[in-house]
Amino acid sequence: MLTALQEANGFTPEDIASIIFTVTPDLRSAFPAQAARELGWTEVALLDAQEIPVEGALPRCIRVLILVNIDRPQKEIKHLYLEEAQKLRPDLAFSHRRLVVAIDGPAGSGKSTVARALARELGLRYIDTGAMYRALTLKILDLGLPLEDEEAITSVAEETRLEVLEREGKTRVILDGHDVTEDLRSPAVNAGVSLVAQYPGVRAKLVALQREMAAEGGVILDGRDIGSYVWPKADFKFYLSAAPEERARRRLKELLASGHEITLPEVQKQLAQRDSLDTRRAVAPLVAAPDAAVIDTSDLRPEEVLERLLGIIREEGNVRPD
């Protein structure tokens, strides 16, 4: 456990101020501090203590509290729960196990808002896969290419460099070395992204990148085909939906807040067109994975949706297979 905590968090023995070990009363001859000495941590202050009996407490349990001198945000600290102790905090246990969560749904269903909040809550990396298709669409529009020219667009996709990075707690999309995050929600991009995303060559390029990020673990990916196509073996799969009218109102509010001039009927028309393209495309259409938890967000606040997702993860987390 000591070496696993060290490897997960990257600290050295010199970073450690002290370690406190506690053991439950049924471990009468346990001296876990001896393990630290055997590791060669001879300069670290150690304390062994026995916990008081508590009815219903987890039996035969050793807890370790390591106090370290490192400059790192709390959300980046990785906890470690072994065996039955995973039942205490399945959300943190999964974080150490490199959890992968897939959140799918149509535009305006609230998946991006909830995915970001869930990532913060669990200390995981958030990846907006839709932003990757938006970035490529932005490039196509800037190049002046017809959105119907599949061959040209596929060629551009193959030569494009895309990165999704975390900077100062925010997700940034880097297109060919330039941060284009603030330009991805324009009406022009909204109108063209589903057409660009339907081309098999485009999806092949971006899905390969998304699978690389999922393989690293410790991520929450939102999109339209994550649980069904990009990463079917995700630990948890969610599909968020909402009534078309509510989705249109949400998207209109977002666009107006960004300074775009557009009307509700125009937004409704765009969403209907996107839904048609997304659900009917030949490769990886928008669909709920058979084993996804489907949640209608029409009448729910984002924090209520978040609590539902967390509830499912915490309820099922201690029985999910490795």
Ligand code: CDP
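Residue numbers count along the first chain shown, from 1. All values derive from a computational prediction rather than experimental measurement. C-alpha atoms forming the largest set that superposes within 1.5 Å between two forms make up the rigid core. First, how it differs from the form predicted in complex with cytidine-5'-diphosphate.
- Relative to the superposed core, residue 288 undergoes a Cα shift smaller than 2 Å between the two forms.
- Core-superposed comparison between the two forms: the C-alpha position of residue 68 differs by no less than 2 Å.
- Once both forms are fitted on their rigid core, the CA atom of residue 307 lies less than 2 Å apart between the two forms.
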Contents of the next structure:
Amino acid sequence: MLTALQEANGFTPEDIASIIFTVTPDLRSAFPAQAARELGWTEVALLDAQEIPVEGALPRCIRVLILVNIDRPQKEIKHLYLEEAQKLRPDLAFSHRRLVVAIDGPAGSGKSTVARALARELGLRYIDTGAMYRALTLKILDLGLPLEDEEAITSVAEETRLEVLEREGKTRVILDGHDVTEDLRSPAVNAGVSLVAQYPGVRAKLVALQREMAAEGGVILDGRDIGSYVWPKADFKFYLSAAPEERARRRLKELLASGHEITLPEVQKQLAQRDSLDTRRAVAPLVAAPDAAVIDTSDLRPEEVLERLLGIIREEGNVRPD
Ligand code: CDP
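Mind giving me the form predicted in complex with cytidine-5'-diphosphate, seeing as the form predicted on its own was just shown?
Time for the whole complex; same chain goes first.
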């Protein structure tokens, strides 16, 4: 809890002047201040006091009041109420646990790298929605269907079983019972995915699954239309962009590292085709939601992008309570 408070408010242990714990009368033998002393917090003044009896209050709870030397107005301080304690002050409670964060942008803008790091930092699930479109494209290619056959593709989409899991920070897609994650980034899928993704029937199917995940909360979804269409009420919306040459360079590096033989002009051409299909399609095209924070990552390292996003989340952290 102390770490979470520190993260939400951006102070360091050196900024702490003192800590007051207030406890309900059930706590008699081991007091939190004593535990903190035993942890080696010898520089900080610590005090235990009894919680004021209030009608409807929790029968058992520990309240931690940290006196910190930071130059911040009161309204910016984020209070953290864990689990049941949120009932006490839903107006003040700040919780990462149910956040929904939308990260959109074109290929090579750095979405997945930053989404994964942000998810780790905030303890949220990370879902790469592009992997879902890729999985369906893989199935269409395996069936040998022409990518122009909207009707056939739509009915395949309707009857396909897709499960999306997160394992070790990676989105795994189970297509009709088989884990196809490792086959999703092949040149054939790269070339076909934006064609398949333009069909309204395909999108309806996948967007419904994405909305189920967003409704559960505690998730970062990365894609093209999350903030604008899938979940416009996301707590935070980011749109990452970058110059086309830089995006192509990044993608080339990834493809070469994973053993694909491809040249920079080829990657540039593929990205341009995908950008064009994604931005011009009729349903839910790639677009920055009007209320998204737009970040140009062309000259930023991944850690710098992460810092920006975290900065915005902490600054505007008056998130709706659970
Ligand atoms: O990883 P990369 O940025 O290359 O692409 P991706 O996120 O795996 O997405 C592959 C393709 O799926 C995109 O080019 C879009 O055509 C489509 N897509 C989409 O239409 N909507 C989403 N929410 C995510 C991906």
